[in-house]
Every structure is written in structure tokens, then in C-alpha cells.
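In the block that follows, a single chain appears as C-alpha cells, in the form predicted alone.
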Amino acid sequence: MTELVKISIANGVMEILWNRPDKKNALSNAMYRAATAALAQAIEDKSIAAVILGSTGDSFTSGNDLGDFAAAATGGEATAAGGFIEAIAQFPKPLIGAVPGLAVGVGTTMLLHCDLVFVADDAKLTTPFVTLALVPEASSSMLLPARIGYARSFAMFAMGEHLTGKQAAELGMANASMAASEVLGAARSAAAMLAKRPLGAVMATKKLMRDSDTILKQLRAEGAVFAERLRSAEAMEAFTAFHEKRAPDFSKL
């Protein structure tokens, strides 16, 4: 079976590559672990100066496996998601993202738990938690906002408008966008650059920039509220419309 994460090492950088194209890179729970457990390894790991969140195929991730979503919102196996998202949004190294195009949810909220993000002109960001009967996760709640303004913010929340990687990069969301057959690469260029400065005062910068406590914080209050919307009648109507392919009628909840 072919791993569902690619993830390699060469030259002080760590790869993490998404790998799951027929599903439009799909995030299941063992995808959630192998991610997890490899930034694990590239904290301990003092050869490794940066880390790089890519994908193989035309799409970041579509975002949450729904399935495990569905499981665990009738007391099936915990979903994996919040492990890994703790992970970025602690991890102490450069950690640059590689955009080739659809991101969805969670596709776009690790975005800005990355250092530098190189995206694709036509990549297509969206964050349509409301339309799942959810809430914001990953402090993007709160990150979102600083990044792109308020405004914009909600209706990518809560009306589902999107962003393009052109538009992202013009906002500052992201720090480039080119073609999509150029994204890797240049992150790549990007993570051997940064492979070559003084880790210690690069992480030292990442400190002072990023405040990890009031990130998590709001992290964990946003984890709170989406564990209680995943369970709401709301939720599971949504996830049944899906499933069955129609549009869903919140109306009679």
C-alpha cells in the first residue's frame, strides 16, 4: 500500500508530504499520527533546520477526512486532528508551507502556523467550517483575522468565500504565488536558505514573533467548542447531506 504521508530527509530538511491524490489529499487520522510524529522526530533531530508541509498531486488537502469525522462524532475513534495541530502550532523550527492548489479547512488554517508559504497562482483556500455546522480551529479564529482582516475573515468562515493564492499572497497570507508546477520548488530554495543560518537565533526569532501561549489558548477554546458543535444534531445533518449527496435543510434543528 502506498503511504498515505511522504516524508523525507536531505540537507538539514525534513519533508512531509501529503499523499493521497485519488482522495484530493483527504486527511485521515493515520495521516494526522504520521505528520505528528514526524515533527516529533524533527525537534529532537538537531541535523533538521526546517521542516516543509507539502503534497504530491494537484491538490494541499480537501481538508478533514469526513468519515473519521462522522466516527467520532458518534463515539467512534477521537479524531487526530487536534495532536497534529498542537504540533504546528508549537513547533519551534521553521516550518514552510508548499500550496500546489485546493485547500480546504484545515488545508488553510496550518497555513498560518507556517513560516513562509509559497502557494499557486490558481490555488483555492477556503475555510467552510460553518457549512459543516462547526466552528474555526487551529486559532485561525483568531490568526485569520490578524492576517487578512475581519471582514474577509467571517465571510470565508461563516459564507464560505474563498481565497486564490494570488489573492493570499497579495494579503500577506502567503509570501509568493506562482505557477503550481514551481511551489515545491520553491520552498525547497526557500528551507536550503534557511538550513544555512544559525538555527539557534532563527528559532530565538520565531519565539519572539509568535506568542505560543495566547496561539494555544485560543487554540484549545476553539477545540472546546468544535468537540460540542462535531456532536450537535446541526453537525450530523451536515455530515449525512454530504454522505448522501444533497443540500442540508437546518431548518426543522
Given for the second form:
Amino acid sequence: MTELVKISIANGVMEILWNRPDKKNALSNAMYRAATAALAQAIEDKSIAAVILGSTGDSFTSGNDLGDFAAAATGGEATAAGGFIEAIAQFPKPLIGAVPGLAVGVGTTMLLHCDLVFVADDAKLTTPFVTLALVPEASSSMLLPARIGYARSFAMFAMGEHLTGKQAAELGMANASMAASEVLGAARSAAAMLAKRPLGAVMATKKLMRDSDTILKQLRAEGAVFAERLRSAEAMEAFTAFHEKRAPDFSKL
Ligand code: COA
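I have the form predicted alone already, so could you send the form predicted together with coenzyme A (COA)?
Okay, now the whole complex, with that chain kicking things off.
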């Protein structure tokens, strides 16, 4: 079976690369679990100083696998997204995002938990939760407005507006935007630099900068509403429409 997440460790840096290019790197439960386990390993392994979250192919990720969401909504396997989100929200070492292209849903919200982000100029960052009859997750209802302002965030969440990578860098959601072919290299250079810094001081700085209790409280509040929305008729219509490659019709519900 193809490795859906490529995980490697070299020179004090772990790389977690989404690797499902035929599905634009849509994140399945197995992929979340693999990444969550890798993050736990990165905490335990004292030689690891930083973790890169990146991807193979043109896309970062098209977000949660909508087939998995539909299955979870109808009593199938519960989504493993929550475990991954809690893991990145509490991850104590530097997380570096490398985004070569499309970042949908959790693809964008996970960047809010990264300490450094490098993004392609023409990357497309979207959070179309309301389009799917869902609500924001990963504490993004709090973290995104804090980064880019309320009005712009609401337009992204509720109206499906997107940011380009260039805009994300200008607005402070990313450190820099560049050619897509350069983002992983930029993340690797930053990680190599961080690996030479005193890790205790780096971790203490991250801890001071992130109020993880408040972040966790918000993401759990979102999670409760999200779970309710996931089981709604509106969400089922959105997932079915995606599967059937048609526009959703919420008017009959
Ligand atoms: N879950 C499951 N499969 C997905 C997916 C997702 N989130 N995103 C893309 N795919 C699959 C498509 O079904 C398609 O599979 P197929 O080749 O078997 O038909 C393949 O990936 C390529 O996607 P496609 O839609 O043909 O590419 P595109 O360039 O026209 O559009 C997207 C790309 C990402 C804009 C579009 O696929 C999309 O809107 N996906 C859903 C994104 C989403 O809502 N994510 C959840 C956010 S919470």
C-alpha cells in the first residue's frame, strides 16, 4: 500500500508529509492517526527539535476526507481529526508549515497551530465550513480572527472566500510566500536553524506565546457543535452532493 503520510527524521527534524496526491491529499482517519502518533514520538524523542508539516504534490491538503465525514455522520468509524487537532494544539516543540498549494478546511486551520509557515504565492487557503453545513474547528473561530481580523474571517468561514498565499503572508498568517517549489526548502532551512537553538528556550518561548488552555477550551466547544452539525441533514446533503459531483441543494431541508 502507498504510504499516505511520509514520515522521516534527519538532523533533529521530523517531516510529516501528506502523500495522497490523487485525492489532493484529503486527510483520511488513517492519515490523522499516523501523524498523531508521529507527533507523540517527536515529543518523546529528545533529539527532535522541530517538526515540518508539509506535503508531496501540488496541494497541501484538500481537508478532511469527505467520505470519512459522511461515514462518521451515519454511525461509521468516528473521525480521527479531533485527536490530531488536539495534538497540534498542544505540541510543545516548533511546528513549521510548508504549503505548496491548496489548503482546504483543516489544511488552513492547522497552520494556525504552526509557529512558522511558508506558503506558495498562489496557494489557495480556504475554510468552507458553512458550505459543508459545518462550523469552524481547531480553535479557528478564535485564532483566525486574531490573525486576520473578524470581517475577513467571517467571509472565509461563512461565504467561502479564500486567501492567496501572498495575502496570507501580508496578513501575518505566514512568514513568507514564494514559488511553490521553494516552500519545503524554506521550511527545512528554518528547521535546521531552529535545531541549532537551545531547545529549552525555544519551547519556553512557544509556551509563553500560546495560551493553550484557552485554545483547547475553544476547540472543544467548537468540537461539540461540529459533531452535532456533522449529523445534520444539511451536512449529509453537502457530503452527498460532493460525492455525486453536483451543487448541494439546502432549500428542501
Ligand atoms: N475528500 C475526499 N475526496 C476528495 C476531497 C476530500 N476532501 N477533495 C478532493 N477529493 C477527491 C475528489 O473526489 C477527486 O476524486 P476522483 O478523482 O476519484 O473523482 C480527486 O480528489 C480530485 O479532486 P477534484 O475535485 O477532481 O479536483 P479539483 O481540482 O476539481 O477540485 C477541490 C479540488 C479540493 C477544490 C475539490 O475536490 C473540493 O472542493 N474538495 C472538497 C474540499 C472540502 O470541502 N474539504 C473539507 C473541508 S472541511
